[in-house]
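Only one chain is shown below, in structure tokens, and it's the form predicted on its own.
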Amino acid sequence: MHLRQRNTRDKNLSTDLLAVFVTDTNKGTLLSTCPKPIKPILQKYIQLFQAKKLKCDILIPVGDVLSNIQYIFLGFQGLIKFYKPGDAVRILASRVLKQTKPLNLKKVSVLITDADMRPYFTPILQGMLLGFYTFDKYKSSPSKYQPEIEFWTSQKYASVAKRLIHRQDVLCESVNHCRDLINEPGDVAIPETFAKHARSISKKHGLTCEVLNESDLKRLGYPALIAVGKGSIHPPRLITMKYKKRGHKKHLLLIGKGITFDTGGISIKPANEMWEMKGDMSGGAAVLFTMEAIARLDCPVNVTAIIATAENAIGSRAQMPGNIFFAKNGKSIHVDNTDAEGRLVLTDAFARAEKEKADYIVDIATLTGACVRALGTEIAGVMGNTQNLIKAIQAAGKVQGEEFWELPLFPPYKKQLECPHADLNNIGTGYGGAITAGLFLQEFIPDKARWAHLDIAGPFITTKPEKYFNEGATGFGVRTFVELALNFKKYLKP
């Protein structure tokens, strides 16, 4: 899609459809902002909204003013019962393009009042850019519909609107790139695919990139990735990318779990919906394309990304339940369940992170079904050892429409990880699985590191249209990380 800003006082405004959001905050400025020819019809529908006779979106098939355009009026009075205002607006914005697609309209415009600029313009942009996304490259006739989108604003906010359009265009493009990779079949998105993307992004945007292959991992003593990946024909990779911002000392380190397909290994998963496990690398994909957006948006903080990527396959060489190996930090791990492999590969990532001496470390992973059972499919879990980092992630996520709920790292539950044959068992005994997974990871974070763990096993994918997402990957985490990097000093004050 091509996006651009237009002045509402331009004399040559034309469009196929004009979308108007009617909210409690903009009713007073809609008429003063809109082009004069559409004031009569706009006034009519404002009155209907005020009388609460229109509670959702309404499409007027044929307009009778301003070049015979069509109109869609949107009010979130019905949605506000279930969603926060930002998400309600994102949902409505996504509906605009879903209604225009079957009509094949070439130009769609959105009226943005001065009152909309601060609270709603970013959600409108995200709803359109993320809601329009589909993954149809494997269909025999993929959609070619690409409308031109104009945002009509007052001259006063022209420069602000252009800046926000650029920022959200970049950010949502990276979110959608992330969704593309996650949606690929597991035999296409393999560990080396991650490495190729990392090299390409780094070369294009001036990042440094290091990729450790299987022989490097053996030589340098990274045993977990080797153990998890040895049943696959696609060898593991440990990827490090670095973005450096001159004049800035603060350092954020992001770690992503990149299990490109998770069969569960010998502890095989049930067949029902196992196809979703092509998305078990969603944390790694989120970190990968966060780096793309951070570089393009010139974020004011140094950021390092580490992605531990492997395929957890079944084969004659696959690790078996009962295996024991020593992690890079010297602690021995008993592999009770080969389907608890994500936490294993993250131990190698934490060991690599120790070299970087970052101010803050955040890992993101589709780690436990227990987190999905606790929080559902729209909320991610967050836990860690640093409250200001946890609060910063929650605050940044809230701005971007990504929800995080804090879970406790409850020390007594660590007893579940005790093992008579090794320092740690790789799973707990049953209850509190998301928490015991976090406690396991805590054993491997660098000394004195300020750390948070994000479990995105719930919101990484949707199997049906949900809010403003179509079926498939959501790219969860990218928006939160970029928001954190763009406003690092705001969220993590010295």
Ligand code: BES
Given for the second form:
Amino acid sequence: MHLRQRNTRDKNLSTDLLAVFVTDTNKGTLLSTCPKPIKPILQKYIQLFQAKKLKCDILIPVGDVLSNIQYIFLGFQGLIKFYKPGDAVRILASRVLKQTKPLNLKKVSVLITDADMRPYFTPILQGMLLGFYTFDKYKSSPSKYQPEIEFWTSQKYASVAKRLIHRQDVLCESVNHCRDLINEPGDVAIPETFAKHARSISKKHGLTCEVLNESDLKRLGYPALIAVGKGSIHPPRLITMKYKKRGHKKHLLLIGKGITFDTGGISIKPANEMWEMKGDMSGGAAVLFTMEAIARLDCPVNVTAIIATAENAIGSRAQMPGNIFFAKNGKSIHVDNTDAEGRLVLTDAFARAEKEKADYIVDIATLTGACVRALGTEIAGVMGNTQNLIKAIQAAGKVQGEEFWELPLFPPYKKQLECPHADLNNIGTGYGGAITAGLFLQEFIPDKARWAHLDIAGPFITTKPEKYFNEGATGFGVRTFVELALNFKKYLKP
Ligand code: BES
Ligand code: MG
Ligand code: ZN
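Output the structure of the form predicted together with the named molecule; the preceding block shows the form predicted on its own.
So here's everything in the complex, that chain up top.
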């Protein structure tokens, strides 16, 4: 999709569809900044809206009145119930391209009023770029529809608009790359696929990249990836990528769970919806493509990414319930349930992180069904040992339309992880599964680390169109991480 900025005063502006968003705050200013010829049309519909006579957004054919515009699409933020203003605007913006696709309109334009420039332009861009995404490459006739998009702004905002367009173009491209990898079937996206992407992103954008393969992992003593990956013909990988920013000291380390398919192992999952477990690498994918965006946007902080990737397969070679192994930090783990594999592979990632001495560590994982039950599909869980880091993630997420709710790392629940045969059991004994998973991870974080854990088992995928997302992976986490890295000093004051 090609995006560009145009000045509202240009003589030769023309478009197949002009989208106008009537946000609750710009009702007053919209008319003063819009191109003259469409003023009366907007005026009429805005009055209808204010008189509560419009119940949905509308497509108005105006070609017989205006020679340079075929349709006007009017979207009213106030009609989108429940969502906050930013998300309401993302949803509205995503609806534009849903209108133009069946009409096969080639050029689509959006009127950006001066009042929209600060608060709404970014959500409008995101709604369009993320809302347009579908995963249809395996259809026998995938959609070829690729409209050209113009944003009509006043001359005053031309340069700001161009900068924001570029930023969202880069960011949303990485979110969509992330969705692409997650949506691939589990026999296509295997651990080595992560390694290939990590190498190519690193090469292209000047990052360093280390890939530990199966024999490296055995030699260097990363037992968890070996244990979890044992049942698969696709061996595990531990991947480390580094983005270094000259002149900056702070160091953020991101860890992603990359289970390329989670059958549950011998503790096998029920068949229903098991296919969704091709997305059990969503945390790893988020971290991988965050690195792509961070490098392209030249973020002012050093960032390291560690991805622990393996397939949790079932078979005669798979690890068995009752197995006990020593994690790299020396603690022994009793594998009570082979389906609690994410927390196992993350112990290797934390051990690798220890070597980096980062200021902050954030892990992201589709870790527990319990988190989905607690918070539903639109909210991720966040836990950790450092309040300002947790708050920073929540604040960055809010700006980007990704919601994080804090769950407590309640110490008494640690007793659920006690085990007569080993230092730790890999599952709890009762309710509060998202928390016991967090408490388990806490046993493996590097000494004195300031750490947060993000459980994205709810929002990593949607099985029906939701908000501005079509069915499939959402790329959850990328936007929050990039927001945090772009404005690191603002969110994490030194
Ligand atoms: N990948 C799953 C968690 C999951 C569930 C992610 C639903 C997305 C949607 C994880 O590996 C898992 O199986 N967790 C178990 C843990 C249990 C055995 C303690 C779970 O949540 O059932
Ligand atoms: Mg599992
Ligand atoms: Zn899993």
